[in-house]
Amino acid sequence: MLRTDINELLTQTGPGTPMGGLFRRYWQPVLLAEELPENDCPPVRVKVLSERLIAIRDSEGNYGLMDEFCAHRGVSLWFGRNEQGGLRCPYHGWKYDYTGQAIEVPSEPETSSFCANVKLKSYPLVKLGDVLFAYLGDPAEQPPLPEWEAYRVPEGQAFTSKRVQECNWLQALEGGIDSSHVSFLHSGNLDSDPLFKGSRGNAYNKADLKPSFEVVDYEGGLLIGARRNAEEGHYYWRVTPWVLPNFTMVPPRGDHPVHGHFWVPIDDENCWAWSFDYHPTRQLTETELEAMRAGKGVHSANDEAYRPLANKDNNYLMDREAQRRGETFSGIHGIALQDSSLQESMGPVVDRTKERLVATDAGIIKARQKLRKAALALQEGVEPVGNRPQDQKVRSVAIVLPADQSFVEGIGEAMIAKPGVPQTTV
């Protein structure tokens, strides 16, 4: 069980909260690059960490992220005109550049210095791969740009999607840490999903429904090892890295692309589930890309607002006949929706005072402890980990090891991302 006060500390990420302060020490994905496809394209609303913002790409290609509301009378700048080097409010013509600085107030004399004193709150917004990352924290504490391998591989080797998940970020993250559910919830998909099938590891997953877990600290977060029986005298290990505060990477299967997630709070009752696939040594094939766009693997089929087409309003298109036939364990189609349907079913913010955790929840327990400790330590001036390049150059691992060898010793440097080096996979 978790005390109510600790649950609130971990789940509340708005301005002025301890966990909100922690999140604001990290670059976070906030938009797909395709949402701002060209210079002077329409502005896009962004809600993240309970802040309502507007994103633009100006005439020179500069990306900007600023307060959604005009400093004059509070009109939403989503209605604005993005043109000629700035975003103009349609109400009275006030214009802002990509940094949020007012550059024109038509009602003021040309000799007035009024504009110089008007600036919207704004944050840096940068493009890495196919994603736009923002930093919402103290400029003096801004960390280096992210070094996640998925956004550093050559063009054509990575794909990212996002979906709205209608629950608090933490219960979504905890699903990403929990490897034990795969043998049940996703069992019907391991041999049929085009981004999972064919892996030798799938057989181990389905044959051993009682994995043992070992959780090991490392500088950026945790390494969570799930151990299942393999051939005699050997274990099959799936090692998931969790990097503070909200990054997880799923252990690979065969030569399929590696996939993972960021779980980014929209507010305290909704989050963005960011899902990526990449291959460290080759281009993604058109077949793989088609599967990802169709919502296979860790992705989902969404509407224009990135809400899954299968959602709580239509009971996630529950298929009881497929459940009876064993095609899906839960009756929900698609790995991503199998996860989110159950996580959303817990309610907007799950009441963790009612939990009864078991040994396979060791990773979740340790992650909560680390998050709480980091958030409270930051209030005392101790900077967190997870935002340094060495923390982010990390990989998940799938490997078969002798039964007498620890997974940490066995994986060696396989968890370290190195350009052009294949992933360690089964």
The other form holds:
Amino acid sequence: MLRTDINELLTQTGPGTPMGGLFRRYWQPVLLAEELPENDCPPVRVKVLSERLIAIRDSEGNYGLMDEFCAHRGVSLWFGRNEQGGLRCPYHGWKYDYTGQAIEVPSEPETSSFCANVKLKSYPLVKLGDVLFAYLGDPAEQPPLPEWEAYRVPEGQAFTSKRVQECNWLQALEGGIDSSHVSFLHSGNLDSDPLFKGSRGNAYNKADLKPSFEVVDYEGGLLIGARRNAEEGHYYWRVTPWVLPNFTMVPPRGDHPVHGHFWVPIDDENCWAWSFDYHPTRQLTETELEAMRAGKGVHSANDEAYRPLANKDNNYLMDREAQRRGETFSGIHGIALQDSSLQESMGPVVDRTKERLVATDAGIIKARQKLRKAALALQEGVEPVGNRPQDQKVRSVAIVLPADQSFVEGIGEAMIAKPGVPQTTV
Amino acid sequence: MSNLSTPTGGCAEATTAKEAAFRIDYPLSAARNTRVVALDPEAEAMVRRASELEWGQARFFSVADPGHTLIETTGVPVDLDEVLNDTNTVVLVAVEGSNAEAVSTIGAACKVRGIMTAGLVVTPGALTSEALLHLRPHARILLVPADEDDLVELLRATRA
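Right, and the form predicted together with its partner chain of this protein, after the form predicted alone?
Then the entire complex follows, led off by the chain already shown.
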């Protein structure tokens, strides 16, 4: 259980909150590149960390992310005209460039310098791979661009999707850290999902349903090692990295692409679940891409607003017959929806004073502790981790090791992303 | 395959923020019967400091090989079997990696009784150690490297 004040500290990410301050020290994925597909395309509303913003791509291909509302009368610039060199408010014609700088105020005399003094709050927005990342923090503290391998591999080797999850970001993150739910909730998918099936690791998974765990503290966050019995005198390890504040990866299976998530707060009661797949050394096949687009693996089938088609309004298309047959453990189809249905059922912000944690929740306990300490330390001027290139060049690992070997020693440099080097997988 | 996206009563849908505030309020069940065991002198100092905080039903001990007897922080020896009779979680704390036989004794006794075991390997700056190797076969979950805060946080979070 957690005290109310600590629960609030961890779950509130709006401007001026300690956790909001921490999040604002990291580049965060905010849009898929497909949402701003061409120069002068329609603007897109972006809500992130409880801030309402508008994203544009101007005539020169510059990406901009600024306050959603016109400085004049507060009209939403989503209604704006994205025309030559900027976004024009349809109400009185005020026009802004991609940095939020007003460049035309038609009601002012032509020689007026009024424009120069009007600038909307704006943030840098950059394209990496198929995703646009934004930095909402103090410009003086802006970290280097993200080095996540999923966005650094050659074109064609990565695929990213996003979906709305109707609960606080921490509930979603905790699902990513909590490896012990996999043996139950996702047990039906190992043999059927085209993005998982056929790996030797699946056999270890199914033969040992009671994994043991090691939660290893490391500089960027935590490594959570799930240990299962393998051949005599050996363990099968699945190692999940969590990098502060909201990045997790799933250990690989066979030659399938590696996948992972960012859990990005929209506001305190909703988040984006970003899901990516990539292969470090080869192009994704058309079959794999087709499966990802169809919502297999860690992805979901969504509507145009990126809300899953199976959602709380239709009880996630719960299939009791499939549940009874054991085809799915929870009756919900798809890994992503299996997670979000249960996490949303906890309520928008779960009351952690009422939970009954057990020792196997040590990963979650430790992650909460690290987040709280990082948010409070930042207020004292201590730089956070997780926003440095060395923290982000990380990989998940699946490996068989001798029983007497430490998994950290055993995986060695396998957890470090190196261009052109395949993932360590079983 | 029938797809039972059944129409449901209004009460069956996911929780809203407003509804969440009105979840039935009742006291949480009794704290777990957690026993914390220090496996070496340095760990003992840590466990002793933790024992001075306020806990529900947690009890704190040290142990030496072969591990059939635990020592309360007051210095009173207690038979391991007696301690484990009313226990559902055992937290083992190690710094040095000594008393490996005691770890095995406690681990085996817990396994027979179906008691959840957790281990804290307090080795600042080191990710591998003798203590880790001794604890691994006997702990369902290990924190590596743990610090003193982790012991207190784990006990608080599990309402020990």
